[in-house]
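Given next, in structure tokens, is a single chain: the form predicted on its own.
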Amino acid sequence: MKQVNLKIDGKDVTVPADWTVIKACHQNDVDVPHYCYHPDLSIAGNCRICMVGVKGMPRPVVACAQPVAEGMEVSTTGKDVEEARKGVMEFLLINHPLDCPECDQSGECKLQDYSYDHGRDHGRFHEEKVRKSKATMGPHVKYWGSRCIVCTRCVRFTEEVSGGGELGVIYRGDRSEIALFPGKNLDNPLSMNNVDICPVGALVSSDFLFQSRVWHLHSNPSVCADCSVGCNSRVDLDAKNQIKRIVPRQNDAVNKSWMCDHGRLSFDYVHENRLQKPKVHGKDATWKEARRAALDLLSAPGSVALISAWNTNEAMQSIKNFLSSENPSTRIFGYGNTVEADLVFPGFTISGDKNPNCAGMKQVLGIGDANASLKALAAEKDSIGCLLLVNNIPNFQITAELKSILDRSQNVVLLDFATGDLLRYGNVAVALPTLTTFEKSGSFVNRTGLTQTFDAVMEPVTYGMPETEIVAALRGDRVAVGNQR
């Protein structure tokens, strides 16, 4: 790629020749305000707040639409630039309602930020504001027309990324607003990305609406476990250790700035139907009692381990090492959610593999196809002395293949975080509570072979432990404190 040399605020920089001025500024830690510009969408150039000065040009130019050039000298400050930005902010605020105290975007709103940084210290508009419509765009998105600055990010997203083209601009001038095309509804699996990219409070999440003020939340980076894409995410929690929302975290190598709606909303299982304490033959037990019972059962001849593709690389490796030392004859099989067809959109793909770590299972356990492995075990007829079942799949339902395996298992040692169908099946002799991916650290290998690590984003809500600690306790490498901590 051809490179060009230019100056930004007097600093020499070298950037690719196909970049725009705003990208060159941002990549060199120079802030340029913007509304309509988004790095993963086409250029619109309609908000006009990203004005910068270019030597030799008679007036400020729009940085998002201005290509870089050899020898260009860019100034992001100066009287002309500041006056241009003040004028843009004044026009944008003319019809904007003063409802910041009740707006869901308050605290992370670019209109608030830029009004403070680039706006005038007083308003000159005293006429009646234009009132615009409200609408429910789809099951997860609501629209406040009066807050909209018509940046058209959402319109471009539905055309270029999700591909449905549900949104467009109606009316003209200061009465312009976003609307659904007749007969369409914003109900595609990527609809909530429109909330993320809205720089103001015009598009808001129905699921997060009025749930919490953002300054009452604390955020931690994570990796989505709901499919093999492994979208980088940010988890927002309140002071009570409750997950309030999940939003995408930019990673151009994995998910860019996007994330599917299912991955955002799939966290109810963290707080519902949790296995709180170890159980031995259906009754609550201490970790010490459960450890002894599990060790006795796992030493039985003809034992089998069945590990799901929802477990981390570290969990798989620790279980593999434990079995090779304690009962080398134990065979290891894999399983997971059924693999479906991918959902392919113009700018994003939702994987049909609803398991986060099938690739990791192949690397660690040598199991290339989790469901083929399960079918192979189900096809056998011999009795299983003890089945070590490491599940950790949210809302898991017993399949016909797994049922046949459970039926011929004399005893089952279950590692799971939920009190679901597996625990209630009847032949679970020992149940050891684990943690969800939100409560532990580890790594997954996504569909492209990229290993991604993640840390716990919240305090455990049960007395469970990560699989690596449970295995360490079984080996006697540490004392499991479990429900005594």
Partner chain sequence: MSVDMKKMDVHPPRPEMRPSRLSWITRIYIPMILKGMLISLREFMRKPVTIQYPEQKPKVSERFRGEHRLTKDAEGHMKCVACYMCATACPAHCINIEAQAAPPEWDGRDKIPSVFEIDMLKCIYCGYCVEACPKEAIEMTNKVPKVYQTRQEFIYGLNKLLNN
Contents of the next structure:
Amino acid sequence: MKQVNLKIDGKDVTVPADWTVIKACHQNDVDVPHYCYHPDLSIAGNCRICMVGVKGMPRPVVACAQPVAEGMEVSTTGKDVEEARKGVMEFLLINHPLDCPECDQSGECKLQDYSYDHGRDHGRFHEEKVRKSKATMGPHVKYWGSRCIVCTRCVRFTEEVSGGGELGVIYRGDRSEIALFPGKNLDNPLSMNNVDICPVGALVSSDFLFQSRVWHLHSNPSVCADCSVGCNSRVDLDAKNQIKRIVPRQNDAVNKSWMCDHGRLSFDYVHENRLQKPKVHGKDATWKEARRAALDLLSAPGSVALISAWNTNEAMQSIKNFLSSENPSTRIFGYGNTVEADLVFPGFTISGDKNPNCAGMKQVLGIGDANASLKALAAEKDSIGCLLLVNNIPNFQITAELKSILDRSQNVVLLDFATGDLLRYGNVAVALPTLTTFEKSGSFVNRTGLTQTFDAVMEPVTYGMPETEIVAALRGDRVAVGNQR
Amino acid sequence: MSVDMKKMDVHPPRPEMRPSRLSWITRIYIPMILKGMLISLREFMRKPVTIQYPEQKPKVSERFRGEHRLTKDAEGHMKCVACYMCATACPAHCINIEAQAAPPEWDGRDKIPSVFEIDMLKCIYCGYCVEACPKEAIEMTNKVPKVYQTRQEFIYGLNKLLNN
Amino acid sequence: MISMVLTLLRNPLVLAVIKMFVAIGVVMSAVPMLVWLERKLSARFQRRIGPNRVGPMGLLQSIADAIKLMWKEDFFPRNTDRLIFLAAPIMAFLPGIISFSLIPVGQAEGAEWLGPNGVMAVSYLEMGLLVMMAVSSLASYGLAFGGWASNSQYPLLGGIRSSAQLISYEIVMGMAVIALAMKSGTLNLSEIATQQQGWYLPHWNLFLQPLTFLLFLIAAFAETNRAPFDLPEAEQELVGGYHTEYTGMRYAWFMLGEYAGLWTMCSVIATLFLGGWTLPAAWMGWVGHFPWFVAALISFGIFIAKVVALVFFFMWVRWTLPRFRWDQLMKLGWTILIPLALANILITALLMEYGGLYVR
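For comparison with the form predicted on its own, kindly provide the form predicted together with its partner chain.
Let's see the whole complex now, leading with the same chain.
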């Protein structure tokens, strides 16, 4: 791509020729206010807040719709620009209800930020404000019409990314508002992205509604584990170490600015039905007792390790290393959630492979197809000495194949974070609590082969430990009790 | 540069080690002790200022910052919209709010608190919550904070604050 | 019937037992009243009211406190020296009672069987002053033992302070008493008291020997561990000093000891410097018209009034003056009071030899 040189606030920059001025500014750490502009959506140019001055132009231009040109001199400050922004802010707030105390967006609202930066300190509008409708757009999205500034980000999103085209603008002038097309419902699996991209509090999440004020949350970066896309996410927690919401983090190489509703909403398993303490034959035990019991069982001949594709590369590698020294005859198999067809949208694809780390499993354990590996094990008829089952799949349901494998195992050592089906199934001799992906660090390889690391975003809610630490402790116990082989 | 160790050891005398500049009449103590005892005797003669608290209540200023109250609007609904501004401003973190959707018949209201608790043991009665409130929904009465037997009783809930 | 009782009373053994009980009763009933008085007075000096909930004017507060202390957990800190730990509070308390038994508290003229000249004292000793000095300084053992046996740093410091303070100020007190004994020519406490009776004006040693009185008073403050010399139990520095590790009734014994010491010390000062139970003879002629037991009660009342006035003074001082620093205390004792006490002996001797002031 051809590069052009231009000046932004007196600073020389070089950017590709097909960029707009606002993109050039943002990429060079110059802030230009914007509502309707979104880096991953088409240009609308209807909010008019992104006014910048360009030398040679008679009046400020909108930066989002202005392509860069060679020798252009852009100024993002100055009297003209400030006046223009101030005027735009005043118009945008004319019919705004100013219900910030009740609005979920306040604290991360662009209207608040820009009003503070560029707006007037008082309103001059004394007439009655237009009151618009409130509506439920879909299962996860609610609409407050009065707060809307009709930037049409959501309309463009449904057309360009999710592709359903459910939303449109009705009425005209100061009465215009967003509405569903007749017979349609905003129920596609990407609907909650509309909440994120809404710069004001018009579209809000009904799942997060009135849950917390955003300034009481603290955010940590993470990677979504719910499918093999590996969306970059931001986890927001409250002061009580509870996950309140998950929103996407922009990463153009993986998920752009989007994330599916399923990934955003599946965090209940972190706080529910957790395996709090180690168990030996169904009874609570100390970590030491449980580890010694596990060590005794794992050295049985004819043992098998069954590792799910929800485990991190580090967990797989450390278990593999441990088994090769502890009981080299142990064979390692993999399994995972069933793989369905991908859900493809015009601007986003949700993977049908509902495991985060199938590619990592192939790299670390050499198991190309997790479920084929499970089928191969299920086809065998020999008795299994000890089955080391490393699950970590949330809300896991036992399949018929796994059932047959469990039935012919003399003992099962389970590593899992939940008290789910597997623990209830019966013959679990030792259960060691692990942690969810939110509580431990590690790395996943997504389906494009990109290895993404993540850190713990929260304090562990149980006495569980990451698999790597469990393995390290087991090694320590082996040294302590002596080599019995 | 050579350092003269002898000189280094010489410090100016610390203030309290300097010879006293008190007059001799002060330094023999006795007159000063008598003076002090006369002062305490004078206080002894005066009336005590103690208030017998539970029976007698102190007279407080109009602007005294006592227990909180949640106010109501003309229709008798609480004015609070659970915006958490008071909880955010509170330096003692004594306010605990949980929000819920307002009943649909309350016109123009989206959100009300389902839980509004002030821990009177933690509260320092600074009045920041009142200043922070955008709806004038919380104010401080001039009721002197009460005393209870259990910690739980010090946590004032929504009903108690609305009727305080 | 009455004559039978009087005959019985003339039996020295019975009399001694009765006297003992009376002396212990006086001290033991005085102590709770002193605690109450201290709390009331301190409150008034600070413009408070003080205890007023238990009983009329809070009079039963001390009883309530005692009941509370009795019900407290009986607690031994780890690694204590049990025997000494148990003995210390009693050792702190006993000297107060013993020295009080030496002090003549009144006179019943005509009742020779009560004592020589009807003087009311548990033990009428010719060298009472000396014995009193010897016994009263034993109180410091209780404090030192308590500090040592607690096996803890603050009590130990308190105990050490108590010993050092006692040693320093015992010298001052002894020297002051030497001057007084020189002037009086006797060690008999009742004689010292009657000498001060006077005719129209009281011949109190307070006026005749002001320097001795001052030295004795300052030493008395130090002996009783009261402010401004309450260093052994300095709450701010030593968390209570020697009784930090004590709880319940054992702690109460220390408190009782402190107030018993105060009561006894005030009695001693009243006897030595304020004329004991006497008032000038010209004022008291009418007393002779009453039977002996009424006269005895009146003289006892006079004695108690003087002691209570002194107690008030002690408390007044406590709630006025701040505590001395440790080095100031030692400096005051050794570099000022002891030379002053020596000078006092010299002045008294010179006055006796040349001044003709103290004519016996």
